[in-house]
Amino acid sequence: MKKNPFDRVEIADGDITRERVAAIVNAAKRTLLGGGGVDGAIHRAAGPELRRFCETLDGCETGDAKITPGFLLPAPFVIHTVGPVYRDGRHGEPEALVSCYRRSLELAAEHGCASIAFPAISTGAYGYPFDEASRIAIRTTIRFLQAHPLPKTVRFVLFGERDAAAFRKVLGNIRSEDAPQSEP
């Protein structure tokens, strides 16, 4: 296994219902019933059985997140999570932001998930600037991976090349940032 948490992350431009992992995270609607986006492309894509097996499980808070089969899906599950819509960033938002990508990570590897994509959650309608919601995405999966072993791979799978660069230029940042600084 990668130990170094930096090295499980990967941040790639494409589809995300078409990733070949353990889990994907849907950025879901409270009702977990399908919308727009990346709700409504994964909906599709899994057929039917989703918007059924969803019925059945009374909706979800903001931050929180439920795990699913992915039915139709290359990937065995769908974690659905519900982002917050952004007003000023200071009416919880970050928090609710950072416990989405943490109950999607802990849920995955108490499936036993070796990986897992995610979108750019609530950085579409719900409008988190995408800046900041790339800060807090890289930066709660990085430290949920350095205290577990699982998922062994985390991928940020984002829609079109400019928004996959700006991941990877925060990921940078951020692995600087946590660098051990050389004494002079």
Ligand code: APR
Given for the second form:
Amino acid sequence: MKKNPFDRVEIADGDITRERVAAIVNAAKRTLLGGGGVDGAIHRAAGPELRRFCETLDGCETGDAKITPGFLLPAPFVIHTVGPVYRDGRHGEPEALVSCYRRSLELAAEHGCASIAFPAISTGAYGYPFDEASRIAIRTTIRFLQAHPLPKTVRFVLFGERDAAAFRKVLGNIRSEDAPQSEP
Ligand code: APR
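Which structure goes with the form predicted together with this ligand, now that we have seen the form predicted alone?
Expanding to the full complex; the earlier chain stays at the top.
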């Protein structure tokens, strides 16, 4: 297995519903009953069985995550997490967003997922500033990977090259900031 956690992170521009990974993460709403954006795309691609399964889950709190089968998706699992609605960054939004990534990674590891794909949680309808959200996503993931062998690979799947380029830039910045500890 690759030692350096930064080597276990991949960034791609594409549609997360097409990802061939063990689990894709959905930026869901608290009811878990589907919506727009990536939530809508995942429910459309997974088929009606996904919503029927979610109806048995009694929703999900902001910052928490729940796992379901992927049904018609290429990915066997969907991890539904509920991101914070951004107000001003002083109402617990950063902590909730950290929790979304950490809880999703914990569930993936508990279910033996070797690979997981994340969208940019909360950066659409929930209005989280993209740059700050990308830093939280990458920092939280690196910290988790430093302490856990699974998932082996974490992919951030962004909707458009501009967003993917922004994530790559943040990954590079964090890697160079951390270089003394993690790389000779
Ligand atoms: N693949 C990858 N990323 C996608 C896709 C897709 N198919 N569709 C949208 N995105 C991106 C958006 O461009 C954005 O960067 O996912 C990110 C998250 O945006 P939203 O889907 O709006 O999610 P979020 O901001 O977390 O808001 C969640 O919106 O759709 C409702 O039910 C959902 O209430 C919930 C809220």
